[in-house]
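Only one chain comes next, encoded as C-alpha cells, the form predicted on its own.
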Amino acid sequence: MSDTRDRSITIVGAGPVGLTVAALMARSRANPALQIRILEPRPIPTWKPADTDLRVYALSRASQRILEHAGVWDEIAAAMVSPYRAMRVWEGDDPFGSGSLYFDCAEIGEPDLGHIVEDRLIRDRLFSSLTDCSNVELSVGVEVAAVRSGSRDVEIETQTGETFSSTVLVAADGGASTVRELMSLPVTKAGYGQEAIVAHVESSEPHRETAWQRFLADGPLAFLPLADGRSSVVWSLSSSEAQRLASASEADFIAELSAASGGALGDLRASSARAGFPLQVLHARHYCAPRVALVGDAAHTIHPLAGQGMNLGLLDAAVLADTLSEAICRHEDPGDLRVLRRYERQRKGANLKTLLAMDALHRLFRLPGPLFAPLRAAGLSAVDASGFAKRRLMREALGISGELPRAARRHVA
C-alpha cells in the first residue's frame, strides 16, 4: 500500500483539455492530498465578447457535463454559447433534396444537439477558476526541455534550467506534443493533403440554430451557428486550393464560398479574418508510459468533418481524472503504469473507433463523384428515412449513450 502524501501532478499544456484535467482533479476527492502544476509556453488568451475567436468547438452533452463538473459551464453558458438544435448534411446542389440528411434534437427528446463554444472562452473560464485554488500553480511562458521517468517520480526540466519532480506528468500539449517526443512514444500518422480554412460570415438567411454541412469533391464545408447570428465556417480543401483561397481577396473568397455553399444561407458577407491549419490523422500507439499519460491531441487527432476532436479530448480528461483520483483514494501510486493503463484501456479503443470512422467517411466522400455520388446519396437518404438509425447517431454524437466517465453522466454522485 502506498502513502498518498505529497502527491503531485504536472500538466503540460493549458488548452481546454489540460485545464479540464486540472479543474477536475482540483474538485476531486483526492484534492487534499494533491499538488497540481500547469506548464504553458504561450500566454493564456483573454476572452472578449466583441472579438469572437476563430477557433470554436461543437461541444456535446457529455462535454457540457464534464465542464459542469469542472465548475465552469454555467459561467461559459452565461457569457456566450450558441446551441444548435438541428443539423443538415448533404451532397449535391439541393440541401433539402434527395441525398440529404436532417437531424433534429426533438427526435431524441433533447433541447439541443450541442453548443458552439469559443476555445478562448473555455480556456479563460477554466484558467480563472484555477487561480483561486491554493494547491494549483500556473506557470505561463514555461517550456519543457527534458523528461526523465523514474520508479518513484518523473523529473521535469524546463528551458530555463529549472528541474522539479512530480508523481504524474500529463501531456496535454497538442498534436506536436513535446512530452510525447521527449518520451519517444511512437505514433501512427498521415497527412490528408488538406487544410481547413476557418472564418466567420454574416448571411442574408438566418442559420436557424442549425449546423450545415455540404460534402464537396475537394472536402466538406461546414457552417456552425454563432450566438450573434453569424456562422463559423470550416472549409476543408486540398492544400493548394486552401493556400490559394487564404491569399485571395475578400470579394473572391466570398464569391467562391457562396458558390460552394449552394446558397443554403443566402448571400454571404465576410466578418472576420481567415486562418488555416493542415489536417492530419494521428494516433499514439501507447497513451501512457511509467508516470506519463497523453490526453487530447497529444494522443490522437482526427479529421474535423464531424467536429468530435474536442469532445474526445474532454472525455480523455474526465477518464484520466477519475483514474488518478480513484488510485489516490485507494492509497495506490497514481503514476504506476498499471494505474495509468486503466485510463488507456478505457479511452484508446473508443478514440480509435471514432478516428477510423471519420477517416473512412472522409475517404468515402473523396471517391470520384460520377461513380460513387449516387451511392452516397442513396446512403444519406436511407439513413434519413430510418428513425432508429438517426436517433442512434444523434445519441452517440451527443454523448448520451454508451460507457461514460462519471463527470459525463446525467447525474453525478
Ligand SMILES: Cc1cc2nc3c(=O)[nH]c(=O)nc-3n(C[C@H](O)[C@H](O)[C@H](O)COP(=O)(O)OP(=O)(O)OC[C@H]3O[C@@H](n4cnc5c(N)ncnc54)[C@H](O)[C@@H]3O)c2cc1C
Given for the second form:
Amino acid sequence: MSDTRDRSITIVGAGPVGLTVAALMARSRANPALQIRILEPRPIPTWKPADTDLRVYALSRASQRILEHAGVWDEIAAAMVSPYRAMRVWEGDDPFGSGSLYFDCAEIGEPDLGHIVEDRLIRDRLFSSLTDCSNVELSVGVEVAAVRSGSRDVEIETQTGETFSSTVLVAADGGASTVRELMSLPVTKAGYGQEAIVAHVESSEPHRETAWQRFLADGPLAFLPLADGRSSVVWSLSSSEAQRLASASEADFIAELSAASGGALGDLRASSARAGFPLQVLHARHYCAPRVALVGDAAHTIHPLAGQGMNLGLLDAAVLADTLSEAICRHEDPGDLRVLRRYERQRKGANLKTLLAMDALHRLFRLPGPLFAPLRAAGLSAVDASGFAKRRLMREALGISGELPRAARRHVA
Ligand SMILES: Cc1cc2nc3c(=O)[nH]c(=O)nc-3n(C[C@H](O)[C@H](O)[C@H](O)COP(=O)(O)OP(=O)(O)OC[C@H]3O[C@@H](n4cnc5c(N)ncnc54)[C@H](O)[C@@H]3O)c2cc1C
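For comparison with the form predicted on its own, kindly provide the form predicted together with the named molecule.
And the full complex, kicking off with our chain again.
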C-alpha cells in the first residue's frame, strides 16, 4: 500500500494514442485528484471540414469503442467519418476475378468493418475534450531532454532546462521516441526499404464504401473510402520508386496509379498533394522500465498493409489506462515496475503476434510472381470460399474477438 496523494502522470506526445491515454485517465473515477500533464513539441492540429488531411486511419470496432469510452466518438462520427462495409483484396489484373477475396460485414452481422477517420479530427476532438478538465495541463512547444527515474517519482527535464517530477511517465512520442532512447530501452527493428505514398483521388466509379487493396510486386496499393466520395490512396513502394512517383507530374502519377489500380474504381483524378512515409517494423523489447511505459508507435511500428498501427496503439492506451486506474484504486504505486508489467504482459504478446503476421504477409507477397502468384491466388480463393475463415478474419480485424480491455468492450451509456 502506498501514499495516494499527489499522484501525477506525464504523457510525452500528444498524438492520437497519447491523447487517448489522457482522456481515458481524465474520465476515470479512480482518482479524481490525479494530475495529468501532456508535453508536445508541435502545435496540436485543428480540424476543419474543408481541409484535407492526408493522414487517415482505418479504425476497428475496438478503436471506436475506446474512443466512445474516451468520450469523443459521437463527435468524431458526427463531424466526418466514412464507414467501410466491405473489403476487396486481390493480386492479379482483375479485382473481381478468381483469386480475389471479398469481405462483407453482413456475413458477420455487423453494420460495417470499421471507419476511415482523419488523424487531425481524432486529435482535435480529444484535445477539445481535455481542455475542459481542470486536472489536465497541456504544454506545447516542449521537448524532453532528460529522464531520471527514482524510487518515488520520475524527474523530467525539458530542452529549456525546466524540471518537474511525476509518478508515471507515459512515452507516446511515436516511432522515433525520445523517451525510449533516453531510457535506453532496446528495440528490434528493420527498414522495409519502402515508403508509403498517400494522396486523395476522385474516381469515375463509386467506392461503394469498400476498402480496396491490390498486392503488387513492389508493395500493396490501398484505396480507402472517404465520406465525400473520394478515396484515400496508400501506396507502398520501394523507396526509389516512391521518390520517383512523389516528384512525378500529376498526370504521370495518375496514369501510373490508374494502371496499378487495375481499373477497380474506373478513371482516377488527383485531388490533393502527395506525402510519403518511410516504412519500418520496430518492436521495443521492453514496454516498461521503473515509472515509464511505452505506448503506440513508441513501442511498435508496423507495416500499414492491414492498417493496424493505430488500432494496436489505442488498445495499448486502453490497457494502460485500466492498469494505472486499477492500481490507484487498490492504493498501489502506479509507477511501480510490477504494476507496469501487468500492462506489458497484456499488450506485448498481442502486438508481436500482429507485427509478425503483417510482416509474414508482406514477405509472402514479395515472393517472385511467376512462381508464387498462382499459389497466392489459390490461397486467396480458398479463404474466399471458406465462410468460417472469412468470418474469423473479419472479427479479428474488427477487434471484437479474444480478451479485450474494458474500454474496448461494447459501450453502455
Ligand atoms: C502510410 C500510413 C498509413 C497508416 N494507416 C493506418 C490505418 O489505416 N490504421 C491504423 O490503425 N494505423 C495506420 N497507420 C499507423 C498509424 O499512423 C500509427 O500507428 C499511429 O499514428 C501511432 O500513433 P501514436 O500516437 O503512437 O504516434 P504518432 O501519431 O507518431 O504521434 C506521436 C506524437 O508525439 C510527438 N513527439 C514526437 N517526438 C516527441 C518528443 N521528443 N517529445 C514529445 N513529443 C514528441 C509527435 O509530435 C506526435 O504528436 C498508418 C501509418 C502509415 C505510415
